[in-house]
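Presented below, as structure tokens, is a lone chain in the form predicted alone.
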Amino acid sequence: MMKIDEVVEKLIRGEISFHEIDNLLEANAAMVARRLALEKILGIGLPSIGSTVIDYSEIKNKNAENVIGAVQIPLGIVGPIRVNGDYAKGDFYVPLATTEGALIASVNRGSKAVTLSGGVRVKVLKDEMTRAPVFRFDSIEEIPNFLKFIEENVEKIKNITNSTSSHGRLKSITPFVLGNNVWLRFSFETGDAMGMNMVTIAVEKVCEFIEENFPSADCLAVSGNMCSDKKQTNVNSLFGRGKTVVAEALIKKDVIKSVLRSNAQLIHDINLRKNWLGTARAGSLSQFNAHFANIVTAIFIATGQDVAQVVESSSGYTWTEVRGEDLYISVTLPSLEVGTIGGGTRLPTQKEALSIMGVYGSGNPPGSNAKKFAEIVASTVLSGELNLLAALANRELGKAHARLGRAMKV
């Protein structure tokens, strides 16, 4: 095997490519060689990027390619948040990774308010990961026969999908037709994994079966965007993708006054005019909330989720009602895509972050850890929504960001 400095020189001379280093050096040595070569090519130093606890041999061919090191993001804790779910029961500390000053403090105050009011009640209403291949036909004449073929072969299709995974279980197939194109939206249970790769592998096998047994169906792509992955869409909002979760809390009058320094009517009025009327006027499809994305992104980064899926995972609705002098608040997340095994959850710091909430790894029964995690995420989102609405009501938002985002005295 070649030495690191020899490989670095070959890279600089252009004799080999960055990705070829993995064939010449041990995994971690390859990571170092790539970084050293890049430093010499660009004439800069990258010592902070090179300082990492990640063992590249553990992520090679799993999480990233052409690795030169890692970036670090500040990690904070909010809580305890009292969660009264079917899977998450008790007080939880929740890790948030962010560079946005005031975010963690904001969610933390919200979590205090909901906990002092008895906690968050939360339900996972649906748990299905989807993939929707698109099929092309020469004519619409064949489409009724195709839909009948799918309906008559559901059990065979289930057997095919079951053969690809010990955890993925097909729940339904929903067809959508436009002209001579048909999308089949496959929905799966995927245990404690987020399940995107699991579902894709299963559906590819099904597409092979369909083309062999219904030759006029031409599968153009295993993903035809009706899934719908990493996009804000009506189909996800209406039918769900991942976990569909609803959380609620009743915030007591004295807590609103002492912790949030506001009142129920004002918070409710801002929710209606900002989150509902303002969002409708802006033309959003399904983002009727104040800042789901802030909380979901921070948790996703901390715990090794697929961060691009924040697009649909942060879609949702914040609802409020004034009940006497108390405030009822709920959040609905139709497409929360989370997992506690696989993907980035295997990375060392992300694994530890999941363990803070007691959700790392497979649950007993399978799927229970991911549902517990989803309940905690939804409860944290509710806490963040509550506090931001209160901060807007109190005209505190700018002051908070000046003090915690810019270290200014206000």
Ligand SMILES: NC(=O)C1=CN([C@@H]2O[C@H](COP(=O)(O)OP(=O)(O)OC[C@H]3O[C@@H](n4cnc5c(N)ncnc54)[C@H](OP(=O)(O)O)[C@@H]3O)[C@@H](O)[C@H]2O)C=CC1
Contents of the next structure:
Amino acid sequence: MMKIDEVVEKLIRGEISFHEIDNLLEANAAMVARRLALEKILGIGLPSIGSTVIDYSEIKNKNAENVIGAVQIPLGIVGPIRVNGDYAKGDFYVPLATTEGALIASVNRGSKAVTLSGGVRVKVLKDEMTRAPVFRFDSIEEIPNFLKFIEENVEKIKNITNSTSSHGRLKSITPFVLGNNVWLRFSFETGDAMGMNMVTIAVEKVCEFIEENFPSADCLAVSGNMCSDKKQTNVNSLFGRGKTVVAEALIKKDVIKSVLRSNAQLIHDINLRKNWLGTARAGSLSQFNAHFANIVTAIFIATGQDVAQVVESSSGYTWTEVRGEDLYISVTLPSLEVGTIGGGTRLPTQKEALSIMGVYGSGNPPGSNAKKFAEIVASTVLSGELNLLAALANRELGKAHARLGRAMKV
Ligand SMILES: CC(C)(COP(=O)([O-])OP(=O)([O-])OC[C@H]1O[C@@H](n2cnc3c(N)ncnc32)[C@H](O)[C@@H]1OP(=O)([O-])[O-])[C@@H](O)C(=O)NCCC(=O)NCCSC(=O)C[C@@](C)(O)CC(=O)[O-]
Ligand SMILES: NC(=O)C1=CN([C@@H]2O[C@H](COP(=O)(O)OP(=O)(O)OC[C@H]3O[C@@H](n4cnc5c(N)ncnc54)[C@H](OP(=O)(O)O)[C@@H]3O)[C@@H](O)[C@H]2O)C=CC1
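Could the form predicted in complex with the named molecule be given as well, to go with the form predicted alone?
Let's see the whole complex now, leading with the same chain.
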């Protein structure tokens, strides 16, 4: 093994690249050498980035490349939130990682109102991760035969996918046609994993089988964007991706008054004019909500989810009704992509964050932990939506952020 200083000098002289340091030093020494080299090249110090609890030997070839350290983000908790789900039952503290002052306080007040009103009822309606390769044909002539071929070979295709994972299970294949192109949208149950690696590996194997047995089908790309990963699309909103979750709560008149300092009619009116009319006028197809993205992102960062999937995981709908003087509120998230095993969930702080909610790792039966987690996320989203609508009704948004969320106080 070379010494760190020698490796740093080699890199500065341009004799090796950053990632080649992994071949010359033990994992954690390599992380330090990369940071030191970068500091010398740029003439700056990066001691905070270098100070991390992450053991690079644990994440090398698993979670990130060219690692020089880590960034830290403040982590707060909200709750307890009372959740009446099929998997999550009881009172939960939820970790939120954010740098937006007032956000945690906001969701916390919402969770207080929800819990005092008896809690959130929540259901996971569908649980399917998708991958959709695109196939090109010379002519449309072959397409009906191709669709028939897929239909007749579903069992064979299932056997192929079963051979690549003990948790991924193919549920359905939905074809879409445009001219001489066909997309096959494969939907899988993926246990407690979010499932993108699992599903991609399985579908690549299926594509090999298809090309061997139906040679006029040319699989151009294993992801043809009808999946749709990390993109907000109608196909995700209509058919779902990951978990499709719906949650509801009835907020009592007294709680609306004492905790949220508002009334049901005003909150409902703001929901209709802001989240429905305003969104329609602004031209969004799937974001009829106030700030799902705030809550989903903060939980995703805290718990090691794939943060780019906030794009579709934060799409959804907030619905309200006035019942007497109480407020009925529901949130629907068609494509909430979460896992409690795999990906970034294994990092030390993310693992602890999942354990705050009692959802780290494999569930018994498999899949139950991820569904429990999805129910908690949706309940937290509902708390955040309720509170922001109330805060807007009270005209306290600017005031709250001036008090809790400004770097430069005047
Ligand atoms: C900030 C509050 C909650 C104060 O609200 P308040 O009623 O003055 O607070 P309070 O001191 O009376 O306390 C009431 C409860 O609020 C919570 N609470 C209160 N303070 C804290 C705190 N420091 N830390 C943690 N929790 C806090 C806590 O639950 C507390 O109960 P307690 O625990 O005392 O029994 C309120 O003014 C508020 O919610 N404002 C709105 C802020 C907000 O919602 N921001 C969201 C982000 S905005 C954004 O990013 C998206 C947006 C808006 O642009 C999207 C769009 O266009 O719609
Ligand atoms: N490849 C791609 O195209 C993309 C990948 N990603 C990345 O994919 C990663 C997530 O992929 P994902 O497939 O979720 O995770 P992993 O690739 O980490 O796979 C999960 C692993 O956990 C095992 N496992 C053990 N217990 C369980 C259980 N109870 N439920 C489910 N699996 C279990 C699975 O075994 P087994 O399979 O044998 O059952 C599998 O090996 C993230 O890092 C994300 O950023 C994101 C987008 C696209």
